[in-house]
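Given as structure tokens, the chain that follows is alone and in the form predicted alone.
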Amino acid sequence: MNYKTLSNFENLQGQLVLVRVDFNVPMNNGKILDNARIQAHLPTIKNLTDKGARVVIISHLGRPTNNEPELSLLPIANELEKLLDQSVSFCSGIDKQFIDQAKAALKPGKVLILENIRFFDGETDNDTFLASMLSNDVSLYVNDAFASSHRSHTSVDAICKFVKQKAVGMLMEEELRNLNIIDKFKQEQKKIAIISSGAKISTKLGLLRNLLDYADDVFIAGAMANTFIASQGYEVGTSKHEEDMLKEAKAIIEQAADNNCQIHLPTDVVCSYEPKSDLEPTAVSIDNIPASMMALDTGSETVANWIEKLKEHDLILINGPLGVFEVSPFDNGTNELFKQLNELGGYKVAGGGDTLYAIHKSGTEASFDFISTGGGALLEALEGKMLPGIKAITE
């Protein structure tokens, strides 16, 4: 892969630079409730900041889809500034004139942040207008936003046709080298396991039949879970799942068999009627799902048994909490396994925003050898992918 870091460039006292981040992070009624996101792109800007570069940064929050107001990056842009200590500046106007205005002023060591990209009309239809407007004046162009790069957007795709100069991020940096490192894995036919979970299997439906065809154990958590475990033909009480994918969850775990990989479902879950902590929790095996309750966590037992499975692996690789993580106790299920991954050989893998959340609030970074910004990112470029972001920063 050819690409520039920003070591080869040196020289940009007073030039506009454009740089995609990724500040997607969790919010709660205009609170950051983890800013490790914001964190992990902190050396990019102060490197730029430091050559004298004129920094304006782009970036999207959620998926708007009439620019709620809740998802500005208002409160982003004051949470950067008291990370970098210096004063950041934030455009809330989305029109041409506005940004020409607010680059304009900005000086030499300082920092624009725009508002949210994806109240851009065309940012993810990947439209060449936006991405001339975003690019007007800009000397360097630069992609620090992995987690973002397996979308043909605007700010990741189009934006490269009309920068001359490009470069990967110090963040984009690293992720780079660990997807090297997990290649190597695959070439070399290592053994390889994935803990995936999520809210809908519909909307990673493609992505779990392709990892099929190069893991040798995948574990099916949060969920997604209660859909397989119903395909089961289980009851699943209340719990939230998808009744028109069992089908689908059926076709899966055959496909699963026919690649010589094993699907593994919870043995036992947590219940209760709501994510409340102020309701007693109920552990059952997933047999004896109250009618009246929702699976909200991964048992105890499931976690035992998931890690003594894990003990044969050489790349771990996890995508996803165990359950309702953000609720006490509904998160003992992903703080024991997080914790307990710790003890195991197998080079480890955390990717994607809920995942780093997780982490983050269990304390459990010790236990993994790479935490990656990226959760649909980095399992794309795990099936071999070359994600249009990398591609668009390299041509």
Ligand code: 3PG
Second form
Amino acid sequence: MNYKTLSNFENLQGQLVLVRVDFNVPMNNGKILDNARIQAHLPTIKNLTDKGARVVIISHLGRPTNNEPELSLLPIANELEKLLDQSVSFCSGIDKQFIDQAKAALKPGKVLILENIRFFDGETDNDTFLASMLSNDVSLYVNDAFASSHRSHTSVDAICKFVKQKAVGMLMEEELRNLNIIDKFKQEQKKIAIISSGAKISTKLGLLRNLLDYADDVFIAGAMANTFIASQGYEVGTSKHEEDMLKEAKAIIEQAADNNCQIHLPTDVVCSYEPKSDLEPTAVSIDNIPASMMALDTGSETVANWIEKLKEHDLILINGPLGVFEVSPFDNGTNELFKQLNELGGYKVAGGGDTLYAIHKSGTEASFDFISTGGGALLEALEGKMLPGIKAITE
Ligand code: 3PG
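If the structure you just shared is the form predicted alone, then what does the corresponding form predicted together with 3-phosphoglyceric acid look like?
So here's everything in the complex, that chain up top.
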């Protein structure tokens, strides 16, 4: 892969540098729950401000449909100001005239954040008009947003055609190094395990099917596991699951068997009436989920069995927590598995916004060889796909 890095650009004094980051952090009522994705971009931002560049930052937050105020980047601009220990300007206007004014007012060594890029018309359409507007006066475009690079969106893809010079940021460099390591494991046909969770099979269907081609073992947790458990004829009570995906779940298990890949489902779960910490948790095997309760965490027997099985693998990739980790005690399964991974050999990679949050919440960073900021991006890269944002920055 052919790309320039920030070390190729030493002379940036007074130059306007546009940096795409992924500040898509977990939020609740305007509060940032975990700032790991912001911290991860600090080396890139500092490198540029230290060189006297005028740094314009773009990011998305969530999936806005109507420019919802709760998805504004203002709280993130405030957080960045604290982390950088310097003032950060925020441009709330999304029209060209506001953006151009804000860029013109930006001083060397200073940082400006634009409003949520998904508030702008055309961002998710890889639109050339928006790309041209964003790139106005820009000397250098930097893609540091690995976690967004699986999207063919304007700010990671089309933009690259409109800028004179482009480079990958320091976080992106690390992410690309990690992908190389993963690729080697695949080339050498080493034993690969993937632990995947998420709310819905329907949104992960393509990914799940592709995982079966190269993983030896896929461990499924979270709400997604409930659909698989239900597909095997078990009652899942009031657990979140997708009734219309039962056939699909069954078919995935069959496809896995044909591909010599084993799917592992929880054999026990922790239930309650609701995900509330003041409610008594009930540990049951999956054939005993009470009709009035929902599965909220993976059980301890499952965690112990999975850890035992994972001892066989050379590459272990974790994408997602094992339960409702935000609410104690339903974080036990996640915390235990992450903690015990530390005892295992192999190259252990975790990725995704929620996964990062769960790792920091449990203080289990030491269990991983690499913690990627990418979730979907990491899995798509693992499938061997060239991500649109990486292709555009390396062309
Ligand atoms: C992520 O959290 O995986 C990235 O920020 C991408 O977000 P998206 O799935 O909304 O494109």
